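Next up: just one chain, as C-alpha cells, the form predicted alone.
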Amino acid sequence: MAVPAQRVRRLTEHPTKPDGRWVLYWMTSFRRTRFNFALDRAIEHAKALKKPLVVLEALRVGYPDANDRLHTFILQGMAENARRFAQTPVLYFPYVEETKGDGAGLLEALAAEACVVVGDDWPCYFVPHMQAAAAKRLDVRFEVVDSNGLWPMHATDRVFTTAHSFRAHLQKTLTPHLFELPNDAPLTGLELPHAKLPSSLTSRWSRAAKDLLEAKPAAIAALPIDHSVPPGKMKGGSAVGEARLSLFVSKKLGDYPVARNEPEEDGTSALSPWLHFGHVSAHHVFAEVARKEKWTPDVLGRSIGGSKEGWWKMSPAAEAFLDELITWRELAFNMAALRPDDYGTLETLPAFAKATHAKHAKDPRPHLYSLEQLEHSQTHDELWNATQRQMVRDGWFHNYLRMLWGKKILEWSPSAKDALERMERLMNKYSLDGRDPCSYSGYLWVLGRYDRAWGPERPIFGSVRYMSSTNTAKKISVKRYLETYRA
C-alpha cells in the first residue's frame, strides 16, 4: 500500500532528479526500521526510480540539552538500526559528530547526489526549524512524512481545545486511517541496487566509530556535551522498546485501569522514551493491542459522541490505554503541528486560565523555590522531592505523579510563566521523554490547557485545577515509593 498522501508534505518545490545516484532518507525522529511511513516512502521512491537507498542518521553534539543521558539513549538506537540494516541492500550511514560543527555540509553533500530526499515530519522542538533551514540549501525535492500517530496531523486545520472534542472527531474520521498502516517489516525481502558512498565524502565524514555506536562511556566522555547527567535507567533502541511493549501487552494491559495510577507498581506502559525517540511506533503499539484483543477495524461503527468507552469495542482496559495512546497523545501533536510558533506557550491556554493566572499573579506564595532548589529536590514536600529524584536518577518518572509535580511547581514559582519555564527546563535536561508534544501538553495542562474552570477558587491557582501531596498520598500508595527515592 502506498503511503497516504495526507502524510506527505513537500518542503521544497524542486523536482525529483531521476539521474541522481540514490534516494536519501534523512532519519531524524522516526529512528526505527519498522512501522515507519517515512522509510516506506523512501523505499517507494527507490523502487520507482530503480535506485539505491541511503539512510542518514546523524547525531550532533550541539543540539539543545545534549548530555550523556540523551546521547546514550540515541546511540543505543543507532546501534540497533545498524544491526537491522546490515543484512539488507539499504546503505545505513550513522554519523556522530565529535566536535561541534564537524557535521556541517554532510546532508547537502548526500543530497547533491540524490534523486529525492525524504525526512521525518516531527512537529516539535528544533526539528522543524532544522528541516526548514536545510530545505533552503537543497536543490532537490525534499518531502517530510508523518509517521507520528494513527491520525494524520494535517488531516484537518482545526486545533482542538479539549480531549472530548478531539475524541468525538476521531470517532467520526479515524476509521479509514486504521486500514492504512505502515509496513510491519519493510526490509524483509527488499530488493534494491546497492549504493557506495564516494571516498571524497567518507574521508571527510566517517561512519561512527564502533565504541561510539556501542555508547561506551569512555567514547561519550570524550564528546563536548554535558556530562553532569548520566545515562538513565532505560536503554534505547527498538529491540528494547519492542520487548517492553510485548511485556506490557501480554502481562500488564489487563490491570492497566487501576495499576497505572500506582507509582509502586510497574503498571504503565512506560513506552514514552521509545515513542519520543522514534524507536517504537504508535502504530506498532496499536497493532499489538489489537492483536491481543483479536480485533479488526471492521467492528467500528458510528461516533458515540466522544465518550471514552465503547467506541473501540475492545475490553475496558484496552480502551483506557488507547485513550491515552491515541486521544491524549495525538491531541498534543495536533496543537504542536497546527500552532508551530506557540504550541509551548501560555498563549495556548483557554480564556479562563489566562484570566485566572492574571487575577492571582500577585498572590502571596508561602513557599518560593529557585530552579536550583527544585532541581536538587530541596523542598519541604517529600513526595514531590521523591518524584523529582526519580526523574533525575532514572530519566523517567511516574505518569500520575507528573501531574502533582507540575502543580506544585506552579504553586512554588513566582508566576505561571516561570512555572512553565521551570517544568520545561527540568524535563528537557533529565527526562528521556521531554522535548515532545506530549511533554509540552503536560506542562500546559498543569496551567489549564484542555481543562475547565474548577471551584472553589484558590490562592495562586485561581480556578485552575488544584492538587496537593496530602490528597495524592491518600489516593495512592506511596510509602515504598518514598523509600525508593529517598535522598
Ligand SMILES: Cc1cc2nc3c(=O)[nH]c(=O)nc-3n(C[C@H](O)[C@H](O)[C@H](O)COP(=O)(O)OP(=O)(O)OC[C@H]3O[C@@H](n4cnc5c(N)ncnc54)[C@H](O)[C@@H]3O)c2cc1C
Second form
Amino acid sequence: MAVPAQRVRRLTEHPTKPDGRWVLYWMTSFRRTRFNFALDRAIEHAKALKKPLVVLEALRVGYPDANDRLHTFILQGMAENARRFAQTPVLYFPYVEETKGDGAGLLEALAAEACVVVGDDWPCYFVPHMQAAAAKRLDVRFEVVDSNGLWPMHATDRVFTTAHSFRAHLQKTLTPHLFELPNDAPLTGLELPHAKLPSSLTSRWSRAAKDLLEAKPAAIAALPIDHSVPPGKMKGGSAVGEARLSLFVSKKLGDYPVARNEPEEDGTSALSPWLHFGHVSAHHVFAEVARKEKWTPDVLGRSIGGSKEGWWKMSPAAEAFLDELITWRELAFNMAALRPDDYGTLETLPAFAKATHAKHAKDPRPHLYSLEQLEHSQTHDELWNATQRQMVRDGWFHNYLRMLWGKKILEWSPSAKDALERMERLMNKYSLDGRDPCSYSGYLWVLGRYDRAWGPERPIFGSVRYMSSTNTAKKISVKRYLETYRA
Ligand SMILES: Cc1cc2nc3c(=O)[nH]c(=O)nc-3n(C[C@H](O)[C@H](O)[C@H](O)COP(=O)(O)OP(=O)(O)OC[C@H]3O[C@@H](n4cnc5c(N)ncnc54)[C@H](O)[C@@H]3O)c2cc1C
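Having looked at the form predicted alone, could you now put up the form predicted in complex with the ligand?
Entire complex below, previous chain first.
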C-alpha cells in the first residue's frame, strides 16, 4: 500500500532528480526498520526510480543535553539497525560525530547525489528546526513523512484542548486510518540496486566504529558530551523494545487498569523511551494489542461521543491502555504539530489556568527550592525525593509519580513559568523519554492544560488540580518504592 498522502509534507519545492545516484532516507526520529512510513516512502521512491536506497542515521555531539545516557540508548538502537539492514540491498550509513562540527556537510554531500531526500516528520525539540535549516541548503526534493501515530498529525488544523474532544474526534475520523498501516517487514524480500558511497565521502565521514556502535563505555567516554549522567536502566534498540512490548501484551496488559497506578508493580508498558527514540512504533504496539484481542477494525461502530469505554470493542484493559497510547499520546502530538512555536509554553494553557496562576503569583511559598536542590533530591518530602532519585538513577519513572513530581515543583518554585522550566530541565537531562511532545503535555498538564478548574481554590495552585504526597501515599503503595529509591 502506498504511504498516505496526508502523511507526507514537502520541505523544498525542488523537483525529484531522476539522474541522481540514490534515494536518501535521513533517519532522525523513527529510528527503526519496521512499521515506519518514512522508510516505506523512501523504498517507494527507490523502487519507482530503480535506484539504490541509502539510509543515513547520524548522531551529533553538539545537540542540547547530549550525555552518556542518551548517547548510549541511541547507539544501541543504531547497532540494532545496522544488524537489521545487513543482508538487505539498503546501504545503511551510521555516522557518529566524534568532534563537534565534524558532521557538518555530510547530509548535503549525500543529498547532492540523491534523486530525492526523505526525512521523519517529528514535531518537537530541535528536529523541525534542524530540518528547516537543512531544507534551505538542499537543491533536491526533500519531504518529511509522519509515522508518529495512528492519526496523521496534519489530518486537521484544529488544536484540541481536552482529551474528551480529541477522543470524540478520533472516534469519528480514525477508522479509515486503521486500514493504512506501515509495512511490518519492508526489508523482507526487498529488491533494489546496491549503492556504494564514493571514497571522497567515506574518507571524510567514516561509518561509526564498532566500539561506538556497541556503546562501549570507553568509546563513549572519549566523546565531548556530558559524562555526568550514566546510562539508564533500559537498553536501547528495536529488539529490546519489541521484547518489552511482547512481554507487556502477553503478561501484563490484562492487569493494566489496576496495576498501572501502582509504581511498585511494573504494571505499565514502560515503552515510552523506545517510543520516544522511534525504536518501537505506536502502530506496532497497536497491532500487537489488536492481535492479542483478536480484533479487526471492521468491528468499530459509530462514534460514541468521546466516551473512554466501549470505543474499541476490546477488553476493558486493552481499552484503558489504548486510551493512553492513542488519545493522550496523540493529543500531545496534535499540539506540538499545530502550534510549533509555542507548544511548550504557558501560552497553551486554558484561560482558567492562566488567570489562576496570575492571581496566585504573589502567594507566599513556604518551601522554595532551587533547581540544584530539586536535582539532588534535597527537599523535605521523601516520596518526592525518591521519584527524583529514580529519574536520575534509572532514566525513567512512573506516570502516577510524575504527576505528583510536577505538582510539587509547581508548589516549590517561584512561579508557574519557573516550574515549567525546571521540569523541562530535569527531564531533558535525565529522562530517556524526555524532549518529547508527551513531555510537554505532561508538564503543562501539571499547570492546567487539558484539565478543568478544581475546588477548593488553594494557595499557589489556585484552581489548578492539587496533589499531595500524603494523599498519594494513602492511595498507592509506596513502602517498597521508598526503600528502593532511598538516598
Ligand atoms: C509531569 C509529567 C511529565 C511527563 N513526561 C513525559 C515524557 O517526558 N515522555 C513521555 O513519553 N511521557 C511523559 N509523561 C506522560 C506519562 O507519564 C508517560 O508517557 C508514561 O508514564 C510512560 O510510561 P509507560 O510507557 O509505562 O506508559 P503506559 O501507561 O504503558 O502507556 C503507553 C504509552 O502511552 C503514552 N502515554 C501514557 N500516558 C500518557 C500521558 N499521560 N500523556 C501522553 N502520553 C501518554 C506513552 O507513549 C506511553 O509509553 C509525563 C507526564 C507527566 C505528568
